[in-house]
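Given as structure tokens, the chain that follows is alone and in the form predicted alone.
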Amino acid sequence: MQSNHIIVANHVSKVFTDPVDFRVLDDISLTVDKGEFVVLVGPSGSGKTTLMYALSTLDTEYEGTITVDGTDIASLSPNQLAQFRNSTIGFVFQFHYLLPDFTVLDNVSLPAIKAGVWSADEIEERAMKNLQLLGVADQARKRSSRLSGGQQQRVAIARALMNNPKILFGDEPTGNLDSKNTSMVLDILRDLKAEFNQTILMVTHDLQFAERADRVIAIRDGRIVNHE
């Protein structure tokens, strides 16, 4: 029978060892399956941040296996997991992290720039929808630097999902945002998973956040202390 496991993580463990040895991750295990939305939650210095970054391949110096899409992520060379990275996950980041010179259109089409795969009217075609889908569609043409922080928390959802990601990381993605916006970006993302069955996984401090999620992983000096 084939897992529904997408992310599949096995006695994860790391060290930092500056200024002295600390271990952040402690022994971690854990599985996400497809079209799940969860979140991490912890205090400060928990290992939360940490543990998202090993699960969606932005670091790879840890012990224990991460299995990413039946695929083991120690095992991919430098530029395969690049390719791997840009072809399978999307990102959303606290701060938005957009060209502030380029026009909302150019970028959001820029993963799909980088993959390579579409023709450059197929990019622009693929970018509007996604934008639509975002609800921003009108702002397309406009330098991002002119949109408010809600409008670019969206854009940069919109261009997290350009390469048609099996999954959606997230680093505290409203932690930037009032209330009102965080509101928006939580229907936004409960939708991705409803209409597209979207894997989702983030980071968050936000109560508000975790209430929307499908489960909660609480995790404290290291260790996993509850799943809800």
Second form
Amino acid sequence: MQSNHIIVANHVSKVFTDPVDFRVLDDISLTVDKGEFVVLVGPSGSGKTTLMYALSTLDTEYEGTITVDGTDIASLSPNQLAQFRNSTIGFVFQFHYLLPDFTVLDNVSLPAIKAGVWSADEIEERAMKNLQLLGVADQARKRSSRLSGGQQQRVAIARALMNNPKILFGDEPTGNLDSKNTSMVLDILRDLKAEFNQTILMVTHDLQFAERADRVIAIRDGRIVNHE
Amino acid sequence: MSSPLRSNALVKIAWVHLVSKKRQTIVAMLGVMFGVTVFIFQAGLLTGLQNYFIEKTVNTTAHIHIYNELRAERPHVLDNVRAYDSTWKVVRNQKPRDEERRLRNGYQILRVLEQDPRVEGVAPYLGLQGIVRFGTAQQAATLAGVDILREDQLFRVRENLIDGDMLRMQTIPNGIILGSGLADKLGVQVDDNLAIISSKGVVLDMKIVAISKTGITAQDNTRAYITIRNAQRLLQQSGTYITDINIRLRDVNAAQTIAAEYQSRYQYRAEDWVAANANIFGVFRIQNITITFVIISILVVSGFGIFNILMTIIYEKMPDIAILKAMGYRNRDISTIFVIESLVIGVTGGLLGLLLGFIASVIMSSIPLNIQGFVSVQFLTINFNPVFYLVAFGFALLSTAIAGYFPARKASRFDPVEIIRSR
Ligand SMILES: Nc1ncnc2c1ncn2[C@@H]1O[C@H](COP(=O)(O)OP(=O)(O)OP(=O)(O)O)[C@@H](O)[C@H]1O
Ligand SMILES: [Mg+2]
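Same protein, different condition: the form predicted alone was shown, now please give the form predicted together with the partner chain.
The complete assembly is shown below, putting the previous chain first.
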């Protein structure tokens, strides 16, 4: 196992038992390297989201082993898991999931506040820097629910980057955006990868995405069907 | 684990939740407030009244009262006559004999009791019914033959005098102290002369030396103090005749045990003050139970109010909870948010309730009422015991905590995956 692997999944399977037994992940093994931009594609219902939740430590109920940044996820207690997510992983979801009654700045600050490493001033500074990076610094003091969809998604990315995550996960982050906003988000992800060597794992239906990724993993019926 | 920044963030989230549900939050707070207000007001009013009554009654009831209990069933005088055959014997109208009420060796018992270190004071008593006459006005009265200094030691006679001088009972042979109601009905004042007449037909001329007002209507309307010697004269009895001994103890709460001890030692009925007022305390107990139930049910209802609003917030803010968990907030952090919310409601409602309960009590206690009933009261005596305020606030917090605990736990156990998926 090379040290360059930041995610290692070994024979991961998962069965949903409700309403009937259904093998949603079937013996999946994969690795993701540091600084790699990997895209997960596949037909609807093939298990992409399920796999991403497992790889990103949100879901811990599966067979097999997943190691992220050298840590076996299954060995962590719920509190350790929360701590691990806070420091190591950033999320962007299809629906932006900003806290609607808070300002943009507050939303972006939340992961850093939880980390408890920086002072209030440092956190604000970092937050503004990230918002700037994503071109939404001018919205910082607005309530997040006032922003457009594309702006909200960029704020969500800024938030995901707050604690310098080792991996940025996304589940169809552009699924809800028009083509202009989609390509803007894509450009941003590309830049993150190019400038900061950010490891990125995205689930998508979007072929544009696939074109710009380092690697595309295709899934069908819970199995990996190709490695490019 | 709890950096101030992080707890600030949790407080802020809680605050934003509450503000986003302003109206429901206020209703929940009002529920708690109402519960606490009613608690304080009712408890203050009720115990204030009860305490006033107990104070009045206890100050006029001996801690222990020794007397000769007349039995309703007396053995028939003919029971032992010709009991061996079935001869008919008839004696109608067998009367209780007068001297049965007498405490034999009453003064000796009194002196022994005085030596008991647990006893603070002992007072002999000889009471009778009589008529008080002033010119053509006459009133039935309970003539209480007492040793006025001892009586004062037990029942604070002097404190209740509204006119005159108690000590003249000692300096003149025929002094009498009238209850205020009795004096009013007769239309007499201090230094007036009047006559008292007993059922034996004895008439004594008396001089009013003082007028007393205890606040207990029944007593003020009928009682008159005279000396024991005069009471004995009215009953045509010798100088050792007394019917009752009243005792004041150093420790009121020991009354029951000491009374039992005296009763078995002297073979006379020795009744402690609790037993003497058992029916009143029974009423109080029922009052207290009722009011406790009312208060508890109000607090339970206000608890449901809090529970309700928290559940509403939780279901509405599920996505917030999910995303907070995804970014690394722990279950504990999530439940803290909702515990804070319930505490904000409970503490705010509770404090408002304390304030309102206090204000209501103050207003109530300053309204002149002049009730003339069981006891005469000018103002409602409301009990401002701080314990009520503490207990009311404690209960508010308790019902809040219970009402907040379950929603908070539920929120903290949400699976973020399910929430994010279901969007
Ligand atoms: N909690 C669950 N219980 C039972 N079945 C589930 C559950 N969650 C997902 N599934 C099923 O697992 C399969 C994979 O779901 P998943 O969301 O991973 O698919 P996906 O590849 O992300 O699809 P899409 O492209 O539509 O998002 C689907 O058939 C789905 O119905
Ligand atoms: Mg999906």
